[in-house]
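Just one chain follows, in the form predicted on its own, and it is written as C-alpha cells.
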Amino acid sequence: MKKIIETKKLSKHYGNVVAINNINLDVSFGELFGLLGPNGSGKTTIIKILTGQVKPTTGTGKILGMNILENPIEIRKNVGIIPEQETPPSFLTAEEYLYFVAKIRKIDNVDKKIDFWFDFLNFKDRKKFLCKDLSRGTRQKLMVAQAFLHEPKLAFIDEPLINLDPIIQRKVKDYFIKYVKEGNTIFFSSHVLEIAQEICTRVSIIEKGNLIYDGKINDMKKNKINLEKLFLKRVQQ
C-alpha cells in the first residue's frame, strides 16, 4: 500500500536526554494507526516532528510525499492536528475561532461546516462564549472541530478523547472510524489501550523513545492476543 507517512532513523535529543531513538515508522493511506506508550515515552515528540513543529536531531521523513525538513509549513496546511493540550485563543469566541481557522485554511462552504460541528458535538449553545470561559471538555470539542474542518487526508490526534464525556467520546470514535473508511488516514496517539484496540486498524508501541512492537489489530484478534497484556509485558521487560 502507498505510504502517507514514512520516517528513517528519526531521533530527537534534548541535551543528554534521548526523547526518541532511530524511529523507522510508516503508515499507509487508509489506516487508523495508533501509537501507544506510557507518559513520556516519545509519542508527542514524534507528532511534533512529523508536523514540522520540532526539528529532529537526526533522521528524516515524508508526510504526503513532502519532506518534513523542507516543507513544514506546507505539511501543516494539509493535515489536521489535535494537540495534546487544548489551546484555542482565549480572546476569541468558539465560533470566531472556527471562522479564523476556516479563513487561514481557505475553506469553502464554511457556514455549513461550522454548523455541522457545533451540532454534531452538541455545543452550539457555547458558540458565542469566549474560549477562556469554556470548560476543558468544550475546548476539546473545539479542537476536534478545527482539526477536521478542512477535511484533511491525514490527521494527527494526540489523546483526542480526554475531557470528553462518554456520549461525545462515542460519537467522536464513530466519526474517526467512518472517516478512515472513506479513504482518509488518522495517526492516533494515546496511552488508553481500550480505545486503541476498539478503533485502530494497526498499532505500534513506543517505550523510552524506542519502537518495541508493531502489529495489526485484526491479526491480534485472530491470534487472541490481548493488547493490554501485550503492552504491559513489552513495556515492563
The other form holds:
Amino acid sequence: MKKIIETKKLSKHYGNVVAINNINLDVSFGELFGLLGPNGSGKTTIIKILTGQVKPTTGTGKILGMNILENPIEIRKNVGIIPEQETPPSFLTAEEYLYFVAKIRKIDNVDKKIDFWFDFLNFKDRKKFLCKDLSRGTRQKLMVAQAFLHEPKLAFIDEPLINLDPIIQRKVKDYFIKYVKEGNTIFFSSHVLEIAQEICTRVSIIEKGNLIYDGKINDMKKNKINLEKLFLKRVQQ
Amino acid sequence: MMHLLKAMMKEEWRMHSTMFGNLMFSLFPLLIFIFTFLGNFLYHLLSNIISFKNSLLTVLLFFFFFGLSVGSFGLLGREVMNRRFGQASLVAYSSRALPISEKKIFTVFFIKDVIYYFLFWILPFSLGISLYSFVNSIHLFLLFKIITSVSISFLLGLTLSFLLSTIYVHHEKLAMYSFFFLVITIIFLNNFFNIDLLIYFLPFTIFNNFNFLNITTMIIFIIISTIISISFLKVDYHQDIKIQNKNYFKEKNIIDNVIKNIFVKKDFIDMKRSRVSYGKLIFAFIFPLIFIWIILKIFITFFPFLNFIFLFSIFFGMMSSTIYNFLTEFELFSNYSFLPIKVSTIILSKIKSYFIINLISPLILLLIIIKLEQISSFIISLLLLISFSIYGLTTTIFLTGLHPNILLYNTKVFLLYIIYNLPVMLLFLFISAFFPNYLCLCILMIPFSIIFIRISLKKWDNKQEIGF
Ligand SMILES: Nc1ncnc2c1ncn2[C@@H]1O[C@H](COP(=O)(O)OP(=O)(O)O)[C@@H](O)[C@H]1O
Ligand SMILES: [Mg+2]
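With the form predicted on its own already on screen, would you show the form predicted in complex with its partner chain?
Below is the whole assembly, all chains and molecules, this chain first.
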C-alpha cells in the first residue's frame, strides 16, 4: 500500500534525555493509526517532528511525499493538527479564531463549515466568548474544528478526547471513523487504550522513545490479543 | 506569618536566580556595592563640575523610580504572568488555595518586597558609601542623612506604585486621569512658573530639612498609604465574561482598509480587548520618557557641551524600540506552531504593529521641540529618533526574536544588547558634541538595520523554536 508517512531512524535528544530513539514508522493511506504509550514516552515529540515543528537530532522522514526537514510549512499547509497543549489566543472570540485560521489557511466560503462545527460539537452558545473565558473542554472543541476546517488528507491528533464529555467524545470518535472511511488518514496518539482499541485500524506502542510493538487491530482480534493486557505486559518489562 | 514570608523570600530568590543565573544574581549586590564605592571616587574627581545637589538628586530619583517599577511589577506583572503561563503560580496569587486572607498575604508580599530590595539594593549602596567614608571621610551625620533619604525615596516609590495600582485595579480611568493630571500639573508648573519642582521632590526636601518631625511625617505617610492600598486590595478582581458581538475576521470593517495583515489586526484587537495592557502601554511609554527627561536634564549640566534635544532624541529612540517587547508579550509562537506559519511572518507583523504604534513618537518629539523653541533642530532630531528606534528594534530582534521579555533577562544576551547599542549611542553623542553637521549620518543605520533584520528573520526561521 502507498505510504503517507514514512520515517527513517528518527531520534530526538534533549540534552541527555533521549525523547525518541531510532524510530522507523510507516503509515499507509486510509489508516487510522494509533500511537500508544505511557506519559513521557515520546508521542508528542514524534508528532511535532513529523509536522516540522521540531527538528529531529538525526534521521529523516516524509509526509505526503514531502521531506519533513525541507518543507515544514508545505506540510503544515496540507495536514491538520490538534496539538496536545497549545490553546487558541486569549483575546479572540471562538468564532473569530476559526475565521482567523481560515484566513491563515486561505480557505474561502468558510461560513457554512464554521457553522457546522459549532453545531456538531454543540457549542454555538460560546461563539462570541473570548477564548480566555472558555473552559478547557470548549477550547479543545475549537482545536478539533480548527484542524479539520480545510479538510486535510491527513490529520495528526495528540490526545484530543481528554477534556471532552462522553457525548462529544462519541461524536468526535464517529467523525474520525467516517473521515477515514472517506479515504483520509489519521495519526492519533493516546494513552487511553479503550479508545484506540475501538477506533484504530492499527496501533504501535512506544515506550521510553522506542517502538516496541506494531500490529493491526483486526489481526489482534483474530488472535484474541487484548490490547490492555499486551500493553501492561510489554511496557512493564 | 513568618512562614509565609520565608516562602515568598525563597520564591523571589528562585524567580530572579532562574532569570539571571544564580551566580550573576548573587553577584548583583556586590556589584552595587563596588559601583557605589567607585562612584564616590568619580564624584570626588568631578566634584568641580558636578554639584553635590545634582548628584544626590540623581541617586534619590533613581531609587524612587526603582521603587516605582518594583511595585508596579508586583501587581501589574501578574497580568503578564497570566498571559504567559496561563496562571500565575506565585505564592501570593494562590491565596484561594490557602487558608489565609488575601490581605494578609499581600501585607506579607509588601513586607517581602521591602526587605528584599533593601537587602539587595539599599544595603550594598549604604555599605559602598560607608566604606568610601573611610577613604575620604564623610561626616557620619551626612552619611546617615544620605542613607535615610535614599531609603525613604525607595519606599516612597514603592508605596506610590502600590497605591496607584490599587486605584488602577478599582477604577482604571480614575488612575489614568489622576496620573495625567499629575504629569500635566508638573509640566505646567515647571514651564509657566519656572518652578524647579525637583527641589520639592520630597526625599530631597527631607535631606535638606533633616529633622525628626519631617522624617516621622514621611514614614507615617508611607505607612498610611500602604495601609490604604492593602485595605482596598482586590486580588482576584472579578471580571464579567463579556460577549463580543463583533467578529473582526468575518465582516468587512473600517480597519480592513488600513490594516490588511491579519496578525497586525490581531495585535490591535488584543490591545483593545485586554484593557490593562492599554494602560500598561501608556505607563510604559510616559514613565520612562519622564525619567529620561529628568536624568538627561541633570546629565547635561555635567556635560554642557552636549545638545539636549539631540541627546534626548537618541534616548527616546532607543526607548521607543521597547514597544516591540510590549507587543510580543501577547503571545507565544507555540500558539501558531501547528499552523503553516513561519516565525518570520509573526516577527514581520510585529514590526508593522510597532511602526503603527510608534507613529506617536514623532508627534511627542515635535511637541517637545516646539516647547523648547528649537524648531530648527527638528529634522535632525527626527532622524536621530527614527534611526535609533529602528536600530534598537533591530538589535532586539536579532538577539531575542519573539522573546525579548524572556531572553533579555539572560545575562549574556543582555550584555550583547548593551554591546550592540551603547557604542553607537556614544558615537552619536560624540558626533553631536563635536561634529553636529554630521549627525544626519545616522540615517545610515536604517539600511544597515534592514539588512540585519533580514538576517535575523532567517536566523529565527532556522532556529528551532524553544518552547517557553
Ligand atoms: N522541549 C523539551 N525539552 C526537554 N525535554 C523534552 C522537551 N519536550 C519533551 N521532552 C522530554 O521528552 C520525553 C518525551 O516527551 P513527550 O513527547 O511529550 O511524551 P508524551 O507525549 O508521550 O507524553 C519526555 O521525557 C520529556 O520530558
Ligand atoms: Mg504528549
